[in-house]
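Have a look below at one chain only, the form predicted alone, in structure tokens format.
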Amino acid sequence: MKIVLLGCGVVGQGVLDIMDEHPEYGKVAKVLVRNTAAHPDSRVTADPEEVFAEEDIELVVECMGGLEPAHTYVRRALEAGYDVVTSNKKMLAAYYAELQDLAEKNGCDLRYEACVGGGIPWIHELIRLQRIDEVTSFSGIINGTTNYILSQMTEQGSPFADALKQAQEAGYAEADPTDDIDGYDARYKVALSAAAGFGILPDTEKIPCWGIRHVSAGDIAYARENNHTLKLIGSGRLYDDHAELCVMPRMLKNTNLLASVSVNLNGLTAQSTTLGPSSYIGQGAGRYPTAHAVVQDIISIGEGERTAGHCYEMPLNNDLTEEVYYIRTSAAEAFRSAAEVIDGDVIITKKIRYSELLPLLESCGDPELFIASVEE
């Protein structure tokens, strides 16, 4: 199998890496990159059209990350009939619906087992719990680095600030970490997640997303004070006629596998028909985690294993699950209406729907406020 690689950064390098080691998964024989000084290899080119006239291509991978130019080139890709294995998940999210379109169209196959969970299988699990079961909720650290600077303040007493240059120095945040500390990473992983699992289109803007940027060393000892674990936490539920999809904080009591979940990795659960429960922990992220699933993808595309990607819009709806709010603000008194408890600037809610406490967190006027659910 002949293969053009798009992008040889941190994981765009592990596969070339693993793929040089397998030749009989496939060869590379064009790699695109930015800079062809930083890569002393025959293959590589700075030159897009140079790669797609690469003859008898059979498969593009794209490991650029961004939104362009890679959502250009694996649109172009799939008009050309050819298969993708992609590990871009912003990309991805945002372009789910017109590249699975495009996919199915000309019969190609579009993977992205690395978008999610790293080196688990999370994907590949999700579609395959459809050959028998449906799949009615998913939940789960899906965000290794978030995971990373909770566990340092929790075991560690690490402050924020240094638990984050500390995942910084391990290689496990950007420079800029806004995509994983603000929770955009964790909801494109969710958006992703249900279309593997639940067969929908769901608007990634639309799915709520609160982060850890303001988490305190006084979170993390209630939480502990409580029994309680802060994770941050994906998740999703299928109705009948909605969704329901979150990226939240959230307060886990220490027996929950979850709980136990540390460092960098991921742990996932989904829940199905007859199965019940499956739960998946692993590295999370990494060049070769990472990689891993990206070969993975073009190991099945060379045995001729085919995906279904069509989806269904369906409508997203967080109305019908009521729980109960941890919220540290300077404006206690802006919750009054559903507050249960409040001590200082700390909020324990009533059991609320989100919709109902929306308004009162839009309109608070505390850009520095904490909320996390509270497992029960």
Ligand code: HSE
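Hand over the structure of the form predicted in complex with this ligand; the form predicted alone is what we had up.
No partners, no molecules, just the chain.
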């Protein structure tokens, strides 16, 4: 199988290394890079026209990251009738419908295992479950960088900034770590999990999204003193006429399986009709785990396995589930109506719906507020 590779950063280089080790799965003929001097390889070029002019392309692998030009190149590949494998969750979450429709129209496959859960075969499992079951919910640790930061803060007492720097050095973090620490990366992954698992197409921007930018040692200590562990959790639940999707820190009971999923690992659980819960834990970020997922998609396409990516639209409404929330804010009084306990700048809410809490969150005016749901 003749392959062209778009992007040769952390993930792209990993894909190139694995493919060169395994020529039985295909041959990377051209590699599009920004800076050819940084890549001493005769296949690299900075000219996309040279890549697309390559004869007999069978598969385009996109590992560029970012919205553009990645979106334009993936469009172009599908329009030309090439199968596509991408690791670019930000781009795919933004253009999922358009690109899957294009893939369907042109008889191509568009695969994205590496977009969610790093090396864990999560998307594959969500699709496979549906051979028998309906997937009714999923939840888990879906971002390696924030899990690494929270683990280091919890287990080593590391300051937030030091843990983030280590995650960047290890190649876990996005180029702009805002996407990780503010929860946006997890939100792209929740949207793509909903597409693969529920067959729905959520408006990614409407998924409630709270990150860990303002987490403090005090928040970690509060969780520990109450036999809980703080994790950033992405979740989804499908109802007949709407879906609940969310990204939010959560204080998990220490007995919860996910509480022990540490460092850069991801841990995800799906609920489906006859299997019940099934959990998947593994390397959630980093060069080779992510590249492994890309290459698994390449192999599946080479074997002729096809996926159906078409989704239907479904409104979002986070109004059924009631939770207890931990909130730390300089504007604690603004939450009095929802509070079970106010202790200085910490509020523990009554069990309430997110939609009841949202107006208070929006009006309290504290840009450094930290919120986490609490497992009971």
